[in-house]
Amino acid sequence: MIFEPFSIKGLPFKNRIVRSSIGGKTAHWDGTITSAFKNFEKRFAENEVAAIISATIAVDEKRASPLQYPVLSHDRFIKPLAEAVKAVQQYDCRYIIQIGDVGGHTQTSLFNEAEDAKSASTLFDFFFGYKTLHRAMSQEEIEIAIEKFGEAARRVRETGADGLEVTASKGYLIHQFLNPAVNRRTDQYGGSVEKRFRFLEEVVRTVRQKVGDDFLFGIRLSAADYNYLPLNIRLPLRFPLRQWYFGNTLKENLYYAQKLKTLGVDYLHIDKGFGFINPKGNPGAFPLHEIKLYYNGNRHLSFKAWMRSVLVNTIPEFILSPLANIGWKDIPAISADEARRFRDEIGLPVIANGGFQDRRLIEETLQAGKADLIAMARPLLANVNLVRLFKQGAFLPPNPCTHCNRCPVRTANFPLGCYDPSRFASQEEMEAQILEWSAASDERLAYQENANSMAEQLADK
């Protein structure tokens, strides 16, 4: 079934493989994408994925993080993004732009900024975000955030993209309002499951108004939060403790999904877990060395950031590694069974995300009716030609992704690429692969081609 076409709202997909969102330093300091962004996305389109879902593009320039990630908070960002969209579409590849707001989980900043603490409620979260305390947004700030989503959605349509996806997952701002352990509000945006949904509901209504009824509009939603993973300290405790410990379960998220269908959402993109990164959304190993690097690079931003850096560098690794790896395991098709529940009970097309790489497993998932499309990111970063290999009859690439989770953390500080040394014969080979992925601009490629041509001419002489 991988190579059977599929359509959502009349938009055809040539096969069932979607490149999921991958963030990276492919923009200028102000968030304007560079040709590195375009050429990065083109490589997947050239290798026959049916669609690309962009990195989560920030709707609020005050919480654009990490630096040099794309932003869509002003009309000046439309034109360069439109050029990238057009470059992808020429390969019969659909381009869906994902927008979001990191909220209190903002990862990095040039300086400590008050805006980076904004969340559903005031609380301490040790693992996510650099601010020592996340701060509850005011009614006015909530209204401004909703409007920013709407304006970013308008810009998405003006780029000529095939569709729009809003992330209500990954522990980002919308997810912070949905999650009962994080959302401790007592106003119309918190408390009951209905009130926690209100922020997302108003975002969806505003977005649909801005893009129109004929434009493809999906939501990335977590099937269940698993608040207890990754190992974290989130204070004060929330009662009942089951909400603090688990967050939303499948039951609550199916309720959210039914409401989203009623609001006119066209598809659901299902993953698992709360926060980025987390062991349910990024099945595999915990990238301890990369976390150390990340913490060390941001220790200046707050007391919490400093303390995290001190702890990970002080605690012996033979103690820290087993603790940090609690709950982290490479589980194939980790969200597939839950995705089936959404597909069967809600009746919307479903994209399943997490733990896919084996062609046999993808075929089984599709044939069993667990999902309509399969999204993956890390395996395609490791093997951009994976879909071509499937076409040739391969079940796995010769050098598969190990799901080590080094790349999601490394690329907050460094270029996009695979950072698992076990996949390469030497460090030089790994570095060459990273630089190839980030071979940034048309200008650089043209320069290299000219240099090679001149070298050949000199050699002939």
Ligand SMILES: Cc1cc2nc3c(=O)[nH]c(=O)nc-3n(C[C@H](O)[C@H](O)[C@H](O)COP(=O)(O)O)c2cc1C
Contents of the next structure:
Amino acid sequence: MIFEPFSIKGLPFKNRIVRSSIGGKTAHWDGTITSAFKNFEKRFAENEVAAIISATIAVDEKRASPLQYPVLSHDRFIKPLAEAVKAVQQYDCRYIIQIGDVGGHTQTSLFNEAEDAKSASTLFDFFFGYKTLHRAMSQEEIEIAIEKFGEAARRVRETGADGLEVTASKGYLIHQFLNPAVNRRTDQYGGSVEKRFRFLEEVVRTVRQKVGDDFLFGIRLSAADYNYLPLNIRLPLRFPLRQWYFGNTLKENLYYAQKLKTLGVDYLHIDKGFGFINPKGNPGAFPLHEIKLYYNGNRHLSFKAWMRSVLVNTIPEFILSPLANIGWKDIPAISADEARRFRDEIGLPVIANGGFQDRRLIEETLQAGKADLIAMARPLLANVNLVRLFKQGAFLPPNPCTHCNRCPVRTANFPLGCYDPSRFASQEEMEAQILEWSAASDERLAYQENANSMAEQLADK
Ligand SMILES: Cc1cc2nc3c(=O)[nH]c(=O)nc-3n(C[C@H](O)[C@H](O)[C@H](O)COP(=O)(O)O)c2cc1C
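Given the form predicted on its own, corresponding form predicted in complex with the ligand:
Okay, now the whole complex, with that chain kicking things off.
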């Protein structure tokens, strides 16, 4: 079934494999994408994925996170993005732009800024975001945030993209409003499950109005929050403790999905967990060294950031490593069973995400009707030609992704690529692969051509 075409809202997908969002340092400091963004995306399209879902593109430039990640908060960002969209579409590959707002999970900033603390409620969360305290948004700030989603959605359509996805997952701002441990509001945006949905509902209504009824519009939704993973230090405690410990379960998320269907959303993209990164969203190993690197790089930003870095540097690794690894496990097709519940009970097309790589498992998931499309990130970063290999009959690539999870953390500081040394014969080989991903920019190629022609001219003299 992998190679059976599929369509959503009349939009054809040539096979069932979608490249999931992969964010990285592919923009200038102001958030305008560089040509590395285009070249990065193009490589997946050339290698036969049916569609690409972009990195989460920030709707608010004040919370571009991390720095040098793409932003869509102004019309000046449309043109360069439109060029990237076109470059992908020439390979009969659909391009869906995902937009989002990280809210209080903002990872880095030039300076400590009040905007980076904005969330559903005021609380202390040890693991996510650099701000010591997340702060509740005012009614006016909520309205501005919704407006920013709407304006970014309009821009998405103007880029010529095939569709738009809003992330209500990953522990980002919308997810912060949905999650009962994070949303402690007592106004119309918090309290009951209906009220926690209100922020997302207003975003969906605004976005739909901006992009029109004929434009593909999906939502990335977490099937269950698992607040206790990776580390639930959200203080003060929230009662009932069951909600604080687990967050939303499948039951509440099915309720949200039903409402989304009524609001006219076209598909659901299902993953699991709360926060980036978390063991349910990125099943595999805990990247302790990469987390240390990240904490060390940002410790100047706040007291909490400094404290985290002191802790990870002083606790001996033989104690820290087993503790930090609690809950981290490589679980294949981690959200496939939940995806089936959404597909069966809501009746919208479903993309399943997380822990796919083996062709047999992808085939089984599709055959069993658990999902219509399968999204992959890390395995495609490790083997960009994975779909071609499947076509040639392979079940797994010869050098598969190990789900070591170094890439999603390391690339907040460094270029995109695979950072697992066990997959490479030498450090030079690993470096060359990273350069191939991220530095294959038009500027570099032009520079190379220029250097070649200068060398020829010198040789002629
Ligand atoms: C380097 C990297 C960057 C990512 N960036 C984003 C992102 O910008 N937005 C998002 O929603 N998910 C992001 N993800 C999560 C992936 O889209 C995907 O959900 C996750 O890696 C699990 O899928 P996999 O098992 O196929 O890797 C990223 C993952 C990686 C590895």
